[in-house]
Amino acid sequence: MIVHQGSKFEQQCWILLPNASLTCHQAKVLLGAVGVGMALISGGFAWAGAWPVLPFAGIELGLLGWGLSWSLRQSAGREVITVNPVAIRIERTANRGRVCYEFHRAWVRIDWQKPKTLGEPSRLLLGSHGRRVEIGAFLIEEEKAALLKSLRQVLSSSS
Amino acid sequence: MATVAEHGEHHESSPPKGWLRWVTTTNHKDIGTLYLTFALIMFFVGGAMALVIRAELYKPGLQLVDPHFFNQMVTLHALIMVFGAVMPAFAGFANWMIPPMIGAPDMALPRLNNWSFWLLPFAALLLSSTLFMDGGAVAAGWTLYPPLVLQTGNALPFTIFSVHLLGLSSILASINIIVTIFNLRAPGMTMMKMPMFCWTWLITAFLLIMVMPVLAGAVTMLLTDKYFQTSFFNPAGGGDPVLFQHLFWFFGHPEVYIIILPAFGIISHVIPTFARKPLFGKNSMVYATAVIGFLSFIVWSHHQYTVGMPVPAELYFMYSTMLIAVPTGVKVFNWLATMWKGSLTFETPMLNALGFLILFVIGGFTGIMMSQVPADLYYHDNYFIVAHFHYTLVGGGVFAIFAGIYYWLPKWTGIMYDERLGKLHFWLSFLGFNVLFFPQHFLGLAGMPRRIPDYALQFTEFNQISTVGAFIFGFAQLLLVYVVYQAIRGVGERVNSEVWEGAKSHGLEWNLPSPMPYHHSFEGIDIQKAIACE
């Protein structure tokens, strides 16, 4: 998903977000509901004497929680592209931390790299002076095309 | 200009070549193919065991195998078909189809996906190897009831370990499906817009993660009773063997729905496509699936009427079991209403869907008969039960798998399968299945017990008919292998993205090229518009 924040103090900003249809709160509710169900079932059997069901239920709930949180962390990453009269800045936040790239606006080139083999995604590369960075790798092709168009428009206009 | 390309985390390279591709793959389509191939192999292994059983039962008396080996075949046939063939087949469909159906690029947890598949072959190998162990494989039936199962030789711990591994694989697959459906739906793909196959798998995944700890706990208690002197199921030490039955069937009854709900999902796609109408009452189908899922948790003791329960408990389980007919009826009537005044055509997927409908309804009706406590006291443990559950699980589950394979195979391979051979496969399977299992209703009503390799003379004719049907049904499956193999080899007519007339209005996946691209399924497709068209 692309959020374009438009022009502000001669600065254009795009926020690129991977798709995520679950919020952290919804994940907690989901995990809580499954936990209540599991507690009822395994608690009932433990009460009847079959307590070894309990640890298996606990491990499974933990696995579900881990799966949800891993997926949420993956989809929490974002890329912020800022274009000001002098520079273009790419700020990438992922679960491993934050990385920033900055290029001189006048020298920046944007490349649309078509896939070499059928079925591969195309790549949007931005950079200058021998250094290039891929942007929006998680976007679908239409979003990449739209981003390319608006970036080209902004960069081709006089600063 | 020199290029220092800094790859985004989500960029994937081309797949490795050769066998390493299949071992290391995290691609949902590859893993789907692995699941389906594994399921097909296990279908033949379990099927061969069924043919040993039917060959032995061709004549009264003991002909080919001794009674102990016969019971090993009965046990392993069930375990392999349930855990090795049918469940992995549906997991294969889930892997192939859920991401494109919800507009996701892949499953949410791709490495876990790889692991959940690769647990399966080792578990299946371990389970099959118990046949060659001292004392043979487990021969107590798939229900593994103590104290009988505790008489097993060296095979018991290995069987239990393989059940744990098979269960773990199912749990990991379920977690992946839940996370994928909740977190990776495309913008605009709301829960109620989600296709029926995704809905049925979501509910199945919840059933799986709720009941698997119960099975894991139960088989672990068997292990500790046998080797660590505990007495969970031993009355001499204060335990109760009936507790195991409650544990097993608390898992076992939802397991039936774990097998049949994804089948409902496939049929809910096939029938609208070939009736050229939208699915009738989609929302009610979703609610009916959820209700079936809920009811599956509260009816387990209808498998134990003969154990000796208090009458109020028997009444409760009888009425709650009968209640399942209501949401199931909603589904059946909705499928019929979808076909009503539709422009029906009868390609192989539709034939298999209709076969499913007929056979599943027969199995459903005999299920209502068995839900009655007084009647079940007679039906219990005889061939009527065998006929009933094969009508639901093979007539329902396996025919839906056939329907799904023929329906999506052109989308997967880009090649239209051989329709003539597909239809021949259907008719031989349908005929063979009914010749195999319909006479077993009469055998059961006449009093022939299950899990016994010998029988009284008056059961001979129906047993012989049943065995002939088994061989027709079994060998007909070689046709399926040939048809699929030809399509994979690229022999046949190339298909466009839609494959079936008007299919685009029945699911997002039909907007993708055929075959689907290896990576990032939704190149150049306006997902929002495609969802709105459905």
Contents of the next structure:
Amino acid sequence: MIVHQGSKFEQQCWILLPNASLTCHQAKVLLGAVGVGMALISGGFAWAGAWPVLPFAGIELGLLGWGLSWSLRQSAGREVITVNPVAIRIERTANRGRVCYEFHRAWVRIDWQKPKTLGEPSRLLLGSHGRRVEIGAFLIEEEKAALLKSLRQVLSSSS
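Since we've got the form predicted together with the partner chain here, give me the form predicted alone too.
Below you will find a single chain and nothing else.
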């Protein structure tokens, strides 16, 4: 998802957010509901004498919890692209911390790399002087194209 904050003091700002399907509360409710259902079903099998079902149900619930946790961590990241008359700044926040990249506006170049194989996503690269940074890796193709168009429009305008 792209949030464009527009012009403010000769500065443009885009906030890129991954598409998150669940909130933390919704993930907890889902895990609880699945856990209750699994407990009832596996408890019924254990009561009928098929007790080996219990460890497998526990493992399955643990893997579901791990998958939901991983998904929530991935959707917590964001990228903020700020373009001012002098520089372009990319701030990437993820579960590992915050990383900032800065490029001189006059020298920056935006590249759109088509996928090399079928099913692979395209890449949107921004950089200059041999340094390049991929932006919006989590965006869908239409959002990348819109971001590319918007960035090119802002960079081509004289400041």
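So that the term is clear: the rigid core is the largest set of C-alpha atoms that superpose within 1.5 Å between two forms. Quantities reported herein were computed from a predicted structural model and do not represent experimental measurements. Residue numbers count along the first chain shown, from 1.
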Task: Rigid-body partner check between the two forms: residue 146, residue 83 - done: yes
Task: Smaller rigid part, angle turned between the two forms (C-alpha superposition) in ° - done: 20
Open item on the list: Using a rigid core fit, what is the CA shift at residue 23 between the two forms, in angstrom?
Closed with: 2.5
